[in-house]
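The chain below stands alone, shown as C-alpha cells; this is the form predicted alone.
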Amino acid sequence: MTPMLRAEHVSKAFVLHNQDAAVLPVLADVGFTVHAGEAVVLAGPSGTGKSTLLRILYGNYRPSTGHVHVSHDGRMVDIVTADPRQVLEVRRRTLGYVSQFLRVIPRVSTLDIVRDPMLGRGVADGVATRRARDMLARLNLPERLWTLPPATFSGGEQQRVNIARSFVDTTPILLLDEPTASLDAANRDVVVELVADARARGAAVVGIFHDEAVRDRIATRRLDLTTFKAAA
C-alpha cells in the first residue's frame, strides 16, 4: 500500500500565557501512517487531543516536537518544516480539511463556494459547475438555495455546503473533524457513501466521528489517542 501521511513522534503542549505561562500537555509521541484507501478514525474521550492532532496534520498548529510527512507530487513533504507557500500549495492540491463549521464568505453564492476549489485546481468552468450541482443535489440541498450566500442557512445546510466543497473534487488526503455532527440520518448516510467513494479512488482519510454507528461504518482502523496522552 502507498503511504500518504505519516506522523512521527508528534507531541503538543499549550502554554497558557494568561495563567502565568502554565504548560498544558496534550499529546505525547504520536506516531502512525495512513495509506491510500484507508480511513483512520481518531478515538478517545473528550480532551485526548483529537481535534488538536487534526490541526497539527493540517499545519494549523505547530507540534512541540515531531514531524508530519504528506505525500505531495510524488514526494514526502514535512508540513512542520515546510515554508508557508509550500504548505498552502499542499493544501490546495493534496490535503483537504472538513471542519464542523463553514467559514461563510459574504455575498458569494453556494454554487460558487463549491466550485471555487475545482477552478483553482484547473477544472474547466462548465465541468466544475456540473459537478457542484450534482454534489449539492446528492446532499439534498434545495436548488433554490444554490444561488444564495449560505450565511443565513441552518447549521445543517451550511455543513452540507462545507461537505460538498470538500468532496466534489476529492484531494488525495482528507482530514474530517466531525463532518456529520449537525446532519440528519439521511445526510449522514450520504457522507458515509462519499467517504467510501473517496477511499475507492485511493484517498487516505483521517477523521473524528462521535456518532458510534457512523464511526463503525467509516473506519478501516482506529487510533486510540489515550495511548498517546501526555502526562500532566
Second form
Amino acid sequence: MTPMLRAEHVSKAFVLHNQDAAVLPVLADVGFTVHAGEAVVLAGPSGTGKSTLLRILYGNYRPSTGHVHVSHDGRMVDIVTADPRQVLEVRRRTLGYVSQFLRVIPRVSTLDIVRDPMLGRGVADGVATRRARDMLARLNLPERLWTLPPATFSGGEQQRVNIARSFVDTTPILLLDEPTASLDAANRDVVVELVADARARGAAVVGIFHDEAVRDRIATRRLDLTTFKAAA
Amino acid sequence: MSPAPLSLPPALEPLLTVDGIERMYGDRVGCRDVSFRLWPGEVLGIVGESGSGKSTLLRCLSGIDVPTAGQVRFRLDRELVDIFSIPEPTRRSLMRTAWGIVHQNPRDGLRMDVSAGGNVGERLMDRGDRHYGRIRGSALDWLERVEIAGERIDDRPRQFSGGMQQRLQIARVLVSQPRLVFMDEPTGGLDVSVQAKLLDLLRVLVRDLGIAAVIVTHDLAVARLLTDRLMVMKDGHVVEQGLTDQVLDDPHHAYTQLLASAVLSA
Ligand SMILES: Nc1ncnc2c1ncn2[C@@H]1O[C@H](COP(=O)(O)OP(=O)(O)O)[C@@H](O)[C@H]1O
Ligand SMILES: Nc1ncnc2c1ncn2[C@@H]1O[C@H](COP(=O)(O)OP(=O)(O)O)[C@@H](O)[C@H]1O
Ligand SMILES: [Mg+2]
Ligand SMILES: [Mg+2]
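For comparison with the form predicted alone, produce the structure of the form predicted together with the partner chain.
Okay, now the whole complex, with that chain kicking things off.
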C-alpha cells in the first residue's frame, strides 16, 4: 500500500490573545496514516476538533506541534514546515479541500469556477469545458444557471457548484468537511459515487460526514478523535 | 479558502529580495526591519491599519523613496541588483519597464492631459516601439482588457469616472508587461460594486500574465481574494506573515486576531 498522508504527533491549542490569552486545547498527539484508495472518516461529537484537524492537514491551520507529510510528486512534503509557495503548489496538484461552503468570487460564472482548477493544472480549454458541463449535469444543476455567478444561488446549489469544482478533476488526496450537509438524497448519492470513483483511481480520502448512512457508505476506516482529545 | 491559482511550477530564484528595510522620518518610524523574498508569479499582500507603514514600505520597495537602511534587490537577467546602488536614471527606467506601480489615486499614475490611448501607448514608446499603428492597436487591445470601450481611446482621463481612471492606470502599467507590479490600495476610493469589478479584473490579469505583485490594502477580503501570502504590519513592523488563508483563519499574533475578528469571514 502507498502511504499518501501521514500525520505525526499533531497537537493544537488556540491561544486567544484578546480573551486574556486564554488557551483552548483541542487536539493532542494525533497520528495516523492514509493510504491510496482508503477513506478515513473522522468521528467524534461536535467540537471535538474534526474540522480543525482537516484544516491542519490542508495547511490552513498551523498545529502547535507535529507534522503532516503528504505524498507530492513521488516524495513526502511536510505541509507544516513547507513555505507558502510550496503549500500552494501541493494544493494545486495534490491536496484538495472541500467544505460545505463555496467561496464565491465576484462576477465569475459557475462554469468558470468549475473549470478553473483544471485550467490551473494545464488541462486544455475545450476539455475543461466539456468535463465541467458533464459534472454540473451529473449533480443535477439546471443548465440555465451555468453561465451565472453563484452568488445568488441557494445553499444547496452553491454546494453542488463547490462539489463539481472539487470532483471534476480530483486531486490524489481529498479532504472533505461535510460536503453533503445541505444536499438532497439524490445528490448525496452522487457525492458517495464520486468519492468511490476517486478512491478507485487511487485517491486517499479523509472526511467528516454528519449523516450516519453516508458515513458508513464512504468509510473504509474510522478515526475517533475523542481518543486524541486534549485535556481542557 | 482561496481558489487554486493558475501558477507555473515554482521558480528556483526569487524575483525580489528585501533585507532589513527601514525608513525613518526623523525620529518617527515609517517602517522598520522588513525582510522577505518574492518569487515570480507570487502575489504578496501587505495589510494593517492606517499609519502602520504600508505605503512607506511600498514606496521603498518600488524605488520611489530611499530607505534609511536595508536593501532591495531585483532580479535582472541572472543577477540580483541592488536598486538603490544603480544610477538614478537606470532605476527610473526600470520603474517604467521591469516593474510597474499602480497608485491609489489614479491621478498620480496617469497623465491627465494626454488621451487614454496616449497614456497606454506612451509606455510602449518608452520601450522603444515607434510603430504608430501597432502602438494604437495595442492600446486599443489593453483598453478592451480593462473594459474601457475602444471609442473612448481619444478621451482624456478627466472625462472618466474614478473606476475607469483606475482601470486605465492598470492598463498603462500592464501594457509594458512588467514582471512585478506594486499596488497601493488599488480599489481604495471606489464604490463597492466598482471595486468588485476591478478586483476580478486584477485577479484574472495577475493570474493569466503570471506577474508577481505586492498589494497594499486595509481590506482583508481584498487580500483573501488576490494574494497568496500576507504580511501584517503594525507600528511600522511586520508582526505576522505567511500563507494568506493561514494568517486570516488561524492568526497567531494578538493584533492579527483583532483584525481578523473585526471582519467576520473576510
Ligand atoms: N480559528 C479558530 N480560533 C479559535 N478557536 C477555534 C478556531 N477553529 C476552531 N476553534 C475551536 O476548536 C474547537 C474544535 O472545533 P472544530 O474543529 O470545528 O470541531 P468539530 O469539527 O469536531 O465540530 C472548538 O472549540 C472551536 O471553537
Ligand atoms: N512624508 C512623511 N513624513 C513624515 N512622516 C510620515 C511621512 N509619510 C508617512 N509618515 C508617517 O509614517 C508612518 C507610516 O505611514 P504610512 O506608511 O503612510 O502608513 P499606511 O500606508 O499604513 O497608512 C505614520 O506614522 C506616518 O505618519
Ligand atoms: Mg466541523
Ligand atoms: Mg497608505
